[in-house]
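A single chain, nothing else alongside it, follows as structure tokens in the form predicted on its own.
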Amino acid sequence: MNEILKVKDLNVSFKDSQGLLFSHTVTKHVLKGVSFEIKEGQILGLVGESGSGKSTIAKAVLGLVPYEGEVIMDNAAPSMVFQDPAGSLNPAKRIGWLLDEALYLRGEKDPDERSNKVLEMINLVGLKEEHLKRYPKELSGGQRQRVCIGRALMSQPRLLIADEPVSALDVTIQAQILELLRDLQKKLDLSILFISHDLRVVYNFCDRLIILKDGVIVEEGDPKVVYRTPKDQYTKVLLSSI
């Protein structure tokens, strides 16, 4: 299979600013040389603690934050699904009129043209054409995610980079969501990056992970041998909270 994404010696610095009187600054680095790749028609799971820069690495393959190293995607144009699906969606607009600005802001000027992939879409996602009428507020956080994954499909994306995507939802609805992005991925044959800070979710969703700890890639594979023989101290620490 062909790479869709590379990175290579990925590095991350900010600048942060200490003291009260007498501040001065210091770098903080956030990565630190890390590399991946991810193969066309695969899910990575890249996991670790909050602040071990699982984001951040979201972040520079957007082009988001400013970075050192190599992103390389082969036409991959990626998009981006976030955690909190409530703050994903401006509340004051009905969920047809989100989805139809995807289209537009991509420069899809036919009203009737938006109006069917809208409408494919909305099915597609597992959700009906009256939900199209209602304003994020009357939908379940299952159903506000929904309407996030179809938004960041409606460009057509070949990568999607997913933050965290079930973390704020119940045990039954994060096994829907899983059951859906996975059923997508092989309807549109998408591959996924997978941000998540739990391993359980990880090892039965991806095909391959990473282990984050400060910045620092410090193991991977396959998420089943990793399970049976972690190598790393820390990894032992993550499986052992489970």
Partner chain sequence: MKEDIILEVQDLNIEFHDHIIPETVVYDFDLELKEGEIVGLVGESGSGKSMSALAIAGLLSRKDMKKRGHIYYDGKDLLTISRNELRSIQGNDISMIFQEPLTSLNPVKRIYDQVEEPLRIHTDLDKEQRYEKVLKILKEVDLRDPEHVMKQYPHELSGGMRQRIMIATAMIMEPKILIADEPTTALDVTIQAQIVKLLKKLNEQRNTAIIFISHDLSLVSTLCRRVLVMKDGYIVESGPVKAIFEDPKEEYTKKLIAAIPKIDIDLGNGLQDE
Given for the second form:
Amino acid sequence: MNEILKVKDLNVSFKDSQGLLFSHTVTKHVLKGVSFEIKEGQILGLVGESGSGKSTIAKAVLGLVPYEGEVIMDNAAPSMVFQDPAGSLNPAKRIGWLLDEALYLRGEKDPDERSNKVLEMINLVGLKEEHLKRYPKELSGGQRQRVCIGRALMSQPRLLIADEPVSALDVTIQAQILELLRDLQKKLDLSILFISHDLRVVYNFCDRLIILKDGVIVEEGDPKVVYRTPKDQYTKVLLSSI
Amino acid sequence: MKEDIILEVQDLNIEFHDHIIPETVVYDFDLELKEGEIVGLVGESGSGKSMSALAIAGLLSRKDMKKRGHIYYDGKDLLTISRNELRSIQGNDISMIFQEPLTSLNPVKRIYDQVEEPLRIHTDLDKEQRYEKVLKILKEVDLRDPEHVMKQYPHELSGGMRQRIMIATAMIMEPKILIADEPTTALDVTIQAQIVKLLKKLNEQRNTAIIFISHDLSLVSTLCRRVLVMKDGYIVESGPVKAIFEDPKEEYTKKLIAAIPKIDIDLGNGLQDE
Amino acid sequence: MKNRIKNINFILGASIICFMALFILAGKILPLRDPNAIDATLKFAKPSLAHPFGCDNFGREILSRVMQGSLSTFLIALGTVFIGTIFGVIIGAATGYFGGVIDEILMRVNDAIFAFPSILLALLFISLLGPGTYQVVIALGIAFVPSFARIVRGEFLKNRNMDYVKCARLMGASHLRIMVIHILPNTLRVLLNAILIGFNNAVLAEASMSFLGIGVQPPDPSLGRMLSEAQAYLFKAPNYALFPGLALILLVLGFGLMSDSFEK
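Given the form predicted on its own above, produce the structure of the same protein in the form predicted together with the partner chain.
Entire complex below, previous chain first.
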């Protein structure tokens, strides 16, 4: 199996000015020497509490923040799904337009071909053709997240980065979206970097697990093994909280 | 009314009149709350669970609840008593905490002033007595260094600390009933567990009845003995947590239970066996 | 209920504006007397069938003058709002979206312009450009830019950090595309409201400037000019002030009601 993504010794720091009158800059180290890899067709869970730096990893991989270290990727750019599906979809545009744009921006000129692909995708994520004419506010939270996933897959990425994709959804909807992601992962042979704070979700969904605390990986391995025999003190605290 | 029942909600209906056609969000809500009991109210967004809680806390407009129904507390119907009487019960005997502690706290006021406020409104204690009480309650919600925290502003505290402050504010009048509307949803898991533990402790020490509202059935099961499941404004199932988990009657409850991600190993969860 | 009231507001406002539009159009179509034709025999003629609104101190037909005046006031307001909106949107979008140094510089200039009352500012421009209809449009237009820029900037600032903008960015959309195709449609509601309110202010500003004698030049009529001229004969011929005043009220009321209906 090949690696889809390889991250080596990733360091990210921000400069922050403190103090009102006599401000001095403080360098905040968000990630300190993070290394991991995702293999083809693997779902990697990235778990940590708020402020642990898990979203910063995603941003670094996508090149949205300056970083030190190595991020080695397949030439196909990864796509991203965010936590809040309502905010991720432009409220002034119809679903069909939103999906079509992903293709248009990739330079696909033929409108007929594009609309065929859009139709294919809307079915793939479990929605119907009629949804294409609706505005985001006319869909439920789960449906919106389906659209976001569909749009992310439009560019046929090898890697999907999902940042808390089910945290804003109701539990029954959560289960459906996770099932959809699993399904798509198998059908399209995707790799997924699944960022979450919910250890219960990660346990069943991911093939591998990384636990992050204050920008450092404290534990890594197969979730089944990690949950049974946690080595790090923080992992134990986390597991006792669920 | 039976001896130990402190709150009885009968046939509560909540209707909103914002649109031309009135919209009913809660139908025939019934609840009996015993002294010192923790009841869970579970449902997804839009199920009416928060609306029912707001109604009990007296935070909804009465015209939205005039269809039928009663909320009896201490032999009085909260829907018909005078505003002054209601105000003396609100925050005094029944108090409430919310999901987002940051927006529930006033950003420009120091913690001390916010925790102290109910004492100013409902009691005639002098300054020193109020200070003693605030200090005591802050210690009771397990805040480290309460003397220092008192002087701080909400934005200087972490989410977990802010929720503790909210609980302190709600508990300072030693209410009979505490309504907790998704108090842990906005918090990290480790903090979540601490807050749930704190609620449990307060319930045991002070015998405060708690209505715990959540969308998380597994969380409810660690804290509550009895649970009501709501869907689309109706209570679809209610009973002891154990019975509902082991033998759910309603299709919807089954779905909710199935949606909880299962972990097939024993994690030695410290909360469950308490 | 609230929706219905807002709808009524909109319908009422739109009807008033339609009525005014028809009124102005009628002035172009109906064979009325030339608004600038002087006839000494008709000096201060009372309203009658032949002269429905009466005649002014030069014996000019007030009806055709109000029609013509409403048109020029309307056109000046339109031009003003047009200039204000175009430049306001460009400046507001650029500063709100990019932020940083551009934002600092442009918004400080904006603040400086904003600090002057728009009439005073327009007066300053008029003194540079000289009086006349086009000059008024340009002067008022420039004076209106800051308020539009401020509104648009706020909306862009709010939207630029939304996830949907991040998504578009990740998919490779250019900044221009994000600004025009993604964010702009989301500001329309607020912008439309601002345009309608701006229209009102522009109508009033034009009237004020003509009242002061630096707007539309005599003998051409505008509502403000007519009011200013009628001032001297308020008791002798109240109809002279009444009708242009009424036209002004209707224009402002119509747009005001429409903008109310766009508020949340």
